[in-house]
Amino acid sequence: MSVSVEQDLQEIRVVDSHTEGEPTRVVMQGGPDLGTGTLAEMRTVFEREFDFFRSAMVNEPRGSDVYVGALFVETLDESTLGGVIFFNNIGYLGMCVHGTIGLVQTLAHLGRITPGDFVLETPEGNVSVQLLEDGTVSVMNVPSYRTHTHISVDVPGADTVTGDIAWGGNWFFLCDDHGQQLDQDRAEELTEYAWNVRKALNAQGYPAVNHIELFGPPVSESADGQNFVLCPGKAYDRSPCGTGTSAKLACLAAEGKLAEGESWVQESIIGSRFSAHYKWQGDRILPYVSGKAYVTGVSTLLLNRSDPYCWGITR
């Protein structure tokens, strides 16, 4: 069954989960027919012809700004579990590690997989995943790398901040000289500050960077650092952000501050943690990020064309 604007009522089967606090909604049945091209081609079709479906799945009244959606699709490569396209309240993501962990746990909950090693297709390339007996999921993310270092950004109403730009499956600006106290109680202030950093950075000639990652000392003795990550749609990541952790590893590796195979534990603004390490692949790194996800619901969403907010409330 696939979604169509011609039908009065559509049923969409979804599984909701959270990965270290960050929600993922996996569309298992009822999604749009994207053809049989590559995942990148499918994402293009999704964006061009079915963007209303993206909005309906993750925006109010069915979702919220913090939701990340994952459309699970069948692909031509039978050696993989299938393909996944990630999206959020305003658009599409290249890769999403927390969403990948959520998808793997979803497939396990549905009885489609048992602990073992698997491959998933994404628009940014294939990623390897491992489901352990205790429910931990380890993701070998896409190759990650730093492109710019010590970029100074003049932030309106605040001091100049300096940071690096790196790719971890999405584009990040990473900094630790922001002067902000990283505390969940200050989420609104941190959101506004990071949003202003992003706007200033984009205006200074870096329009592709849509994630801002602020770093500080860890709260937990078992962690190596804490972060606050602002996502493209102005929601902050409740998890330590897997692609952001990958970007962090790329910067640490480039600086010679973290050796190949050495563990790095990243703590989120709510105290949840990812463990990570990397291997070199030429002048880039292959990040390995591990965490846990928990299924929170299995449900059928209804798309009713007579509902004036059927396709989501957008800004």
Ligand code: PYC
Given for the second form:
Amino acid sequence: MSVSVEQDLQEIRVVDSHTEGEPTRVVMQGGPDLGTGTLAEMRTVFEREFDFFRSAMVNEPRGSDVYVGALFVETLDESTLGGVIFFNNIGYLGMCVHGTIGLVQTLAHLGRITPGDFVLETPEGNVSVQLLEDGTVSVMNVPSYRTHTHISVDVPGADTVTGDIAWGGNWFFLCDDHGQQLDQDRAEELTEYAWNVRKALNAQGYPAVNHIELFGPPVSESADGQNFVLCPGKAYDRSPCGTGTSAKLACLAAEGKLAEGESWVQESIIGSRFSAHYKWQGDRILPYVSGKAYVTGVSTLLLNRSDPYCWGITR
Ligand code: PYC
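Mind pulling up the form predicted in complex with ligand PYC next to the form predicted on its own we just looked at?
After this comes the whole thing, all chains and molecules, with the earlier chain placed first.
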């Protein structure tokens, strides 16, 4: 039976993990029945008919603003592992690389896969994944590209900032002349700053851009750059953000600053790392992003209809 607001008590089986510090909650059983359409059609049904389930899975009291949820679904295509729809505290994500790495590690933990190559279906298209013997997961993400260069944003209370807009499976504004010190101890200030950039950018005619990516020099000698990524629901990514890393590669490739196949190590605000490279595909790039995830819990969540906060605490 599919999850419903009418049932008194429902059990949902989930596996929690983190990828380079960023949590993913994979729903393995008890989720909504979204039919047999494409993943994009399934996401539309999810959003229209089962949004209460999204909120119940990732918002407090069972989750937090930082959680990314991943609904793992069976599909008709037997050549793929299945499909996945990513969501967060306020809605749905196009693609999510850290979540994909978390899902692959989850499937390995459950004994469903062993090291090898696989394909996963997402609402933004199929992605290829590779699980290595040492637990590293490499994701060949969706084609990525830069659409705008040198956009100046007038940020209230701060200097004008200039950056690029790029697609890496989600829409990003990427900038490095923000004047902010990228330091984990400044997470609150960075969040407020990036939120103001986002509001100003959206008001300036770019409403689809919902991830803000601030760049700075690397802290670690083995990294090429550090980022602070503000996600759509105002939580910052603890990982280096795989779709954000893909968007960065698209900008570097477009500028001629990183050659095809050359390595780029992206460091997060907490010091964790993704390694990445790309291949050209026409005028877009195919990003390859690698990192590791660790399973932190296998649990049964209870949805008790008499609980006033059964469907999550929303803003
Ligand atoms: O790794 O692609 C990613 C991601 C998107 C939002 C949070 N993480």
